[in-house]
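This document opens with one chain alone, in structure tokens, the form predicted alone.
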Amino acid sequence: MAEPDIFVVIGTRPEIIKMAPIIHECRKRGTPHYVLHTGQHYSRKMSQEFFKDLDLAAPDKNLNIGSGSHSTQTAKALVGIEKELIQEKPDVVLVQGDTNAVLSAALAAVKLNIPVAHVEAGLRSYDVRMPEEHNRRLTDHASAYLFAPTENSKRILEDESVWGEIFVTGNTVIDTLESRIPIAQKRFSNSDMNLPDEFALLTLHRAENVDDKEILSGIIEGLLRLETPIIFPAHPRTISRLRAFDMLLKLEDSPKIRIIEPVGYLQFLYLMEEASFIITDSGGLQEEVTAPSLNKQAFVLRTSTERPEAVNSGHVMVVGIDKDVFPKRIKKGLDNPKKRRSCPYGDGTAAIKILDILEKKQK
């Protein structure tokens, strides 16, 4: 069977996590592959430590584009990726998700007539305020191979009449989590991390939540009304906004919310496992909480989600961002939890399915 030269593009922590099992599968099969990191996440905790936690070699190339506006990041990545594609001449460009790096790679590839394969295709929030919504839509319509995590995502792609071929594979995040949870359990303990007996784990980073002072202020006020202590590994972007809006000291002085530095992947998995529940505006966490090894309840600080499967499985509740509403919804969800059913994102073999398909298509 033919072994395609696969050009893997990553740029953020979730992309590293979700591409890791595919890179491991390439290594296992001896499939030629090249890993380019755009460097969209410039914190060491957000990047280098994740490679170590996921047993990945350093990327073949790091563009180190760092921070900047969406247009700046997209443009820098587009130019850098195009240069590497011309040099490497791969058979297929593999991207995951909905970041600026994903759109840049898709544009660079199609303009060089190289097929694009999109992992986690067909997700839609229908919230046009989100830059990610535009990135994922444009990438889907530029892709030759679309790896949908669920049947629902497949139907969305069919309804949009995408040109590429659609395959339901499950989500690679489940592959990664199920393989790494046992390692996290051995490496960390509650006493080592000084964790309370009961706590909620918070993540908060989306532009539509943290870039608007009024919205961010309302979210913080609502969080402070909750009874459960909160552990908050704060994203550098969020810390920057909290400081700029004069909210950081208020949080640091609060006995309810404990801000900690961003943590590595294994440490974050341990925090997820130990948390009573999770509060987030992340997309990936909505998938991770459904994994059999976690099976947690998550409350989403957004008005919509592109992961309806996690809502339908009973793991996720979208609670909005209104400070007078979302704390009550969280309390109601805790007092009357839905029955959490099986994981809707596959059985942990998504990477194998994706490599099988690419090998068959590139024969």
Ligand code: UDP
Contents of the next structure:
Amino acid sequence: MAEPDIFVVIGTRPEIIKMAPIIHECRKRGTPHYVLHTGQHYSRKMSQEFFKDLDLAAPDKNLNIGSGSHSTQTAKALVGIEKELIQEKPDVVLVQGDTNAVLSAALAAVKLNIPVAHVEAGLRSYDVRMPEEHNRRLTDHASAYLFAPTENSKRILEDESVWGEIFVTGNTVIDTLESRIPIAQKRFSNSDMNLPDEFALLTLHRAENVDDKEILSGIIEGLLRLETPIIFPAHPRTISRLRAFDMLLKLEDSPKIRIIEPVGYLQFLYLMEEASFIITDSGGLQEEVTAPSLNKQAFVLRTSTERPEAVNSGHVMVVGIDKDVFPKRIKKGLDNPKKRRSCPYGDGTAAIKILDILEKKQK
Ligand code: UD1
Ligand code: UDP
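Could you drop in the structure for the form predicted together with this ligand? We only have the form predicted alone so far.
After this comes the whole thing, all chains and molecules, with the earlier chain placed first.
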């Protein structure tokens, strides 16, 4: 069987986490691969730390595009990726998720007639305010191979008549989480981290939640009404908005919410495991809570989700962002927890399935 030459593109924290099992599987099989980091995420705690925690070698190339408007980020990465693709001449370009890095790589590849393979294809929030919704739709329609995590996402892609081939593989985040959780358990302890007996773990970074002062202060006000203390590893985007809106100092003084810097993957896994429940607007966390080794309850501070499977499995409840409503919904959810069914995102073998398919296509 011929080995495909795979060009893996990553740009942000979740892409490093979700591509890691594919990169490991390439290494194990001896599949030629090249890893390009666009540099959209660049802070040590958003990038290098994850290579370390996930036992990944440094990327072959980092474009260092950094922060900027959507067009600036997409355009810089598009030009940089094209240059590398012309040099490397891969058989396939592998992208994951819905960030600006994903759209840039998909565009650069199709314009050079190199097939695009999209990991986590077919997710839809139907919320057109979200940059991620634009990126994932455009990428799905530019892809030759679409790796849908579930039958539901496959159906969405079929209904949209994408021209590429669709395969249901599960989500690679389950592969990563299941393989790393035993390491996290050995490495951390409650006393090291000075954790309260009971706490909620919070993440918050979606542009539509944190970029508007009124929305962000409403969310914080609602969170302060909850009974449970909160640990909040805050995304740099959120820190910068809190600072710009003059809200950071007040939050740092709050006895209810402990705001900390973003933490590495292993430490975050430990926090998720120890938390009584999770409050988030993250995409990846909605999947991770369904993993068999975690099996947690998550309340999603959004008005929509592109992960309905996690709602149906009983792990996720979308509670909105209205400060007068979401704290009551969280309380109700905690008082009447739903029965949590098995993980809808696969059995931790998504990376194996994806590489098997790519190898077969290369024959
Ligand atoms: C991006 C993705 C989002 C994903 C998230 C994962 C897009 C459109 N958005 O959002 O889908 O959920 O990554 O975390 O691609 N910053 C730093 N250091 C960093 C990275 C960012 O300080 O390493 C700060 C900068 O102030 C920057 C801001 O965070 O302006 C936003 O970063 P950016 O990459 O543009 O978007 P994210 O909100 O991270
Ligand atoms: N995560 C982490 N440290 C943190 C916060 C999150 O390791 O301080 C991990 C989390 O386990 C998940 C991923 O980062 O796998 C989610 O990334 P993020 O919420 O930034 O992006 P999204 O999934 O919403 O695109």
